[in-house]
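First comes one chain, alone, set out as structure tokens in the form predicted alone.
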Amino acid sequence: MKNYFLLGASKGIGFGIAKELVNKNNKVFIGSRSTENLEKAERELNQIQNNSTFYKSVDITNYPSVEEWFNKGISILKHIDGLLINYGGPPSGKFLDFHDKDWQEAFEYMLMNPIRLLKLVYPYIKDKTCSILFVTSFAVKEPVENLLLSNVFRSAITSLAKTLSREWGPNIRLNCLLPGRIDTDRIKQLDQTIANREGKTQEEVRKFFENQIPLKRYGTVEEIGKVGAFLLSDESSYITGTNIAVDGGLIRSLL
């Protein structure tokens, strides 16, 4: 039994990989901005497995709300085995429909609050072995109109993980998972920005972009967990410093 630590896990994708890794006899510490889906989730996670998980809010954005939360996470399960990093995008937009401050925004919360965890939770897993997560998108490797932000920052973040997969080796493993098109709140409302800009409806956007995958449909935040709760435990031993794709085909490039 391992302890991992979610963030933005009370629903969607990493609610996903925090089922299968209760499902596989580990404890998990969530967290989210929402009180209430942690509860939901906290409910239907012990269901699988008493006793098995844990949880306080936390808002991503704000720094020291995230130290309070591994903080209070630490007193809980006493050590960390795994860490997810994840967390929603910013807003969609092309180039000229940001200001400095929404480029600063960004910058702080989906790139410095990341590197400060990273920094507070170093000293507990330095002499041990610890798998790190960052859920990114399968924008890294190929940018997506009118998500200019995310597209910056997400890249970044790669970069971040692959240069400390070689410099906090061979204890500690660092990789990304790309999602694709994952049938997500975030995805439905993504859907939704283009469908109204486009006079067009939600389901005839999500009909568009599952024409373009080669498995024609959107990806199940199950089928997504499965590879995430893979990827920060030991049955990926020897996977570091890469990006994995669960995408249904959808990137066009072959590396």
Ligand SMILES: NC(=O)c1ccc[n+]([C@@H]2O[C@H](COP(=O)([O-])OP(=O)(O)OC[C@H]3O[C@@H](n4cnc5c(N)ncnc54)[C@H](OP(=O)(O)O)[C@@H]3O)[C@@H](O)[C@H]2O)c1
Given for the second form:
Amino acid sequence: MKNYFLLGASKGIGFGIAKELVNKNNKVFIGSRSTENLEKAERELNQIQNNSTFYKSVDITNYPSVEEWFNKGISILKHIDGLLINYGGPPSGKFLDFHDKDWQEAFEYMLMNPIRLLKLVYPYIKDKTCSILFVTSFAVKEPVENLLLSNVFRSAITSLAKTLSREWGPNIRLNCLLPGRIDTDRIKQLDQTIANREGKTQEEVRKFFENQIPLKRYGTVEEIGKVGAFLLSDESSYITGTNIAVDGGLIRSLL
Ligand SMILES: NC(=O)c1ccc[n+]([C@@H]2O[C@H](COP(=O)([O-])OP(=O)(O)OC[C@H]3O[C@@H](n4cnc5c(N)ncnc54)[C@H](OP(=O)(O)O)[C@@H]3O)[C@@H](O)[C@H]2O)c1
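Okay, that is the form predicted alone; can I get the form predicted together with this ligand now?
After this comes the whole thing, all chains and molecules, with the earlier chain placed first.
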């Protein structure tokens, strides 16, 4: 049994990872902004395995709350074997939509706050084994139109994870999980935004994207949850510094 700290795990992909880790008999300390989402997630996870799940609300855009979240987790679980860094995506838009303030805000919460969290966690993991997983996006391989901030800062996270995998080995592993189109609230919102812009229905937009995917459907949080849990666990003990896509074959590049 191991202890996992999972940021952004009350819903969607993060929750899928939490569920799989609890299914495999681990303890999880989860965080997200909404206490309502966290309570619902905790109830479901503790039904799978009693006393497996603890939570505290946290907003990655506000670093003091991240610090409080981590310290609370340590006070409950005492040590950490794995860390998931996941959170909602930034606003969509193209180059001329964003001012300096938008870039600076995205830099702070998409890159600097994860860096600050890693600095906080490091003393607790430096003398033991630990697996760190970032959720990024298939956009690091194929930048997505109208998601400029996401494209830029997720590429920076990819480079951070790769560089640290070299600096912090052999005991600490760092990897990135690249969702393609996974059926979550976030993807439904993005599809609705496109539908509104193009005068289509959400179903039409989804059909369009499903047709681009070799497996002809969106992935489920259970499917990506299994891969995320694998990357956080010792079962992936020889995998570090890499990017694993769960995309139904959507990405067209060879590597
Ligand atoms: N779904 C996809 O197909 C897809 C594809 C490419 C990339 N991604 C990326 O993968 C990540 C997860 O996506 P998802 O589809 O699972 O999204 P989701 O269903 O909206 O879930 C996001 C999770 O993160 C939490 N969260 C959001 N903002 C937060 C913040 N500021 N601080 C702390 N927690 C926060 C949410 O809970 P609260 O609302 O309670 O905070 C929720 O638990 C996102 O960054 C998304 O852009 C997803």
